[in-house]
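Presented as structure tokens, the chain that follows is alone, the form predicted on its own.
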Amino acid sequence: MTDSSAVIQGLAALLDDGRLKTDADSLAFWGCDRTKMYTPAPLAVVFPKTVEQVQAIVRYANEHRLALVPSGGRTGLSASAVACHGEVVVSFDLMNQILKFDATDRSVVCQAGVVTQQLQQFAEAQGLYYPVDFASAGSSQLGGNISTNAGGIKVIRYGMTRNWVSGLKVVTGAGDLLELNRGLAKNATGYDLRQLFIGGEGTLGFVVEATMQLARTPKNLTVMVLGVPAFAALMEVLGAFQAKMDLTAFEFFSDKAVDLVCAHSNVPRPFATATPYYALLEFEATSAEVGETAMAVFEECVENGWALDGVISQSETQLKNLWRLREDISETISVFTPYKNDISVVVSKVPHFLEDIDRIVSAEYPDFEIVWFGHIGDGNLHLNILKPKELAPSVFFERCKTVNRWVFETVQKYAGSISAEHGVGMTKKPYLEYSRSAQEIAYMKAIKQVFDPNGVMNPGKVFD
């Protein structure tokens, strides 16, 4: 019996009979995420349903020095769930129970495998709310999207994953089982130990339970659908309608994705006449003075140049259609292996940020398709990079690579993150310098050495 061998019998007796896989098909499915940069190679893949068995797990991890990584989804873009160097992946698939609810609260206690969808379908059945939303939604679980922060669609209104997590249930690197903030609204007692695990990236140890805080459903959404002739034209559409009401979403993507997305999709293309970039804006349009105040921004926004034209949803289909220009467009252009960069500064910079980036990706990627979208309001921007379909990925990601150090320059000039939302993972950890100081990764490895002291949670990501 060899050493694995031994390893891989200790764990399956720590689960329920059939909740380990070693075959291949398996360890590649569950061995990755959407990042194709690295080949999945894991030892194995366990799928606890309790608590107690994640604690088991850990330790036994801990007793044998294995690397765990986390795996949700697989949903992610930086490679935060990826394992190549032979890790036992804790898949979170069967811990999928949305456990407790409490109306007056407004509050739902989840497992960790609890799809995004399974809990927006489920606060809707209560006639709430839970608006986290992005085009994954479908089968990111929970756990992933705490352990990335993941923000979406909706950020300009309702903020982060962050914002929604009220309590936290984790399973330490250590093997402890901690709670978090159990719920509070307000809780000054010390350090919130909580917020470490939001965006830790699995790095300190494993989300079970997340209490999820929930809203009031909005009323009568409705979305308009601009053609913009500049980025600098984006921000001022943007400044003139926040001027006048309440955005629940301002995106943006340029119009080599709607060519893409329409040819793909069949989603019919918002007006005739192509411009070279969209902004799409959705409110809330509780009375005819929002609808008449939407209208009188846009009439605006075309006199001073900054829309060239307009479409706005006038039923559910049309909102929906709307929206898959911008939400098909990560799927769309999955087939030609893209390079993404995931980048934000503060709103007032976006202009001049973008100008820069646009020059240098410009002049360096002459022979590349390059395309643009994202979550403008809230100042991030997703830049993506089509291989070529003659060019090996090896070769593309190589030339792409040679890029990012400008790319991240520039971030770095504009004291912006060089990961708005996806995490760091092993993808942007080289340049994780570009956004934290050596003071603050110093601490930031301080931390990660109290929570999992023998460095058994996630290794390999965000850090060395």
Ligand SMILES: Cc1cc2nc3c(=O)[nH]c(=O)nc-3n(C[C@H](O)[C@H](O)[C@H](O)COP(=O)(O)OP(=O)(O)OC[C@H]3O[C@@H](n4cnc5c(N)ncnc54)[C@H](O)[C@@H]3O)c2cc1C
Given for the second form:
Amino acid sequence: MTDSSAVIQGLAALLDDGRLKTDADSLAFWGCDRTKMYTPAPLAVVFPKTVEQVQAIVRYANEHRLALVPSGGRTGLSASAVACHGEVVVSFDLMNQILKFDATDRSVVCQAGVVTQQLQQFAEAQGLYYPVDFASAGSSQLGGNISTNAGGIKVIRYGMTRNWVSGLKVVTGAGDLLELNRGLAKNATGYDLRQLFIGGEGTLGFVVEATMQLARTPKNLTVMVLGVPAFAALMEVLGAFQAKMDLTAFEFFSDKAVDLVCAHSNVPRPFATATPYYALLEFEATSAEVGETAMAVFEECVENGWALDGVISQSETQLKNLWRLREDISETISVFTPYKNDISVVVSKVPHFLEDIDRIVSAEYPDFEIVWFGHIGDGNLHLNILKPKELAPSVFFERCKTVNRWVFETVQKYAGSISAEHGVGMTKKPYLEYSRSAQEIAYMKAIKQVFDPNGVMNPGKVFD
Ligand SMILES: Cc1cc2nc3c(=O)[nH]c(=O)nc-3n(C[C@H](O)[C@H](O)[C@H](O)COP(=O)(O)OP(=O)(O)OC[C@H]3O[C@@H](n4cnc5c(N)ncnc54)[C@H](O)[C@@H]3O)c2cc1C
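I would like to compare: after the form predicted on its own, may I see the structure of the form predicted in complex with this ligand?
Zooming out: every chain and molecule, the one shown earlier first.
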């Protein structure tokens, strides 16, 4: 028996029967996320069903110096859940139960493998609302959302996943079980360790359970899509609406994105006028007055030349179709093997930042198609470079890497982030220094050492 088969047998003994897989299809399926830059090559995939099994796996990994890769819905975009060096993938697919709901606290205790949409639907059934939302919500899991501090389309009103986590049960890289914050709204008893695991990309330990908060259900959500002539005008539109009303979303996308989505699915174009950019905004039309205010601001935008055309949703179907213009972009462009950048600056700096980035990208990628979209109301832009059909992926990614340096130097100049919400993983690891100082990175490494002394948790992700 080889060493690795003995190790695999030992691991299998910790799990229920059949909960360890080593067949090639399973290794390829669970060994990757949505990035296409690395070839999955895990040693095995395991499916614990209990917290005790997760602890046993971690202790075993420490004993045998095995690398563990936590795996949620594998919708990540930074190769943070990719296992390409003989690691053991720990999938939370079987820990997917909603354990407890408390109406007074508006809290739900969930296992890490609960799918985001499952929590959204559970909240709806209680007459409440889980506001973190994005196009992959039907597959992503809470453990993954928490470990990436996922954002999405409602951040402008509700904030990131972090805002909705009031308690965490984690198994650290040392194998200890910690219960962090226990659902409290207020708790001033020293360091809030929960926050380290939120956005930790599985490098400190496993999230096994989370207490999530719910909100009241928004009333009569209404969407407007505006055709906008220039990047700079997008921010004028945002400012004009925010001066008069509260928005639940403010997204943008380019004409190229609309062309691709409309060609790919049966989504109608928002209106006949062709414009280079589109703003999608959403608000609660709680009264006729709010609707009138929105129309008045729209007219102000047209008078100022910030908007060329617009449409407001009149029905649930129209609202869904308008949202699909934005929400279908990622899936639509995935066939082009896009190279994704997920960058952010504070909102006030967006216009100048965008001008600079646009100049670099137009000069350096003249032969590549660029699709812009993003959560511009949060200062977060998704810059997607589409791979030309004839170019080999390796050549394409190399060229993207060259331009990355210039893009990230600009991010640094504006004190922005090289990853607003997708995480660092492996794809952004070489660029971490553009957003974090050497001192900060040294502190992060020291923290990892405390929680994961033998480095078994997701090695090679975020930093080396
Ligand atoms: C079409 C599309 C649209 C998207 N839109 C958005 C968006 O608008 N906003 C946004 O923020 N993201 C977006 N994403 C990215 C992705 O969906 C999120 O990052 C999501 O939170 C990942 O969840 P997951 O369960 O799929 O995690 P995975 O991809 O499985 O893992 C992500 C990270 O979390 C770790 N992890 C997973 N489970 C655990 C656990 N139980 N304990 C510890 N660590 C764990 C993994 O090791 C990895 O580091 C999008 C992705 C796609 C494909």
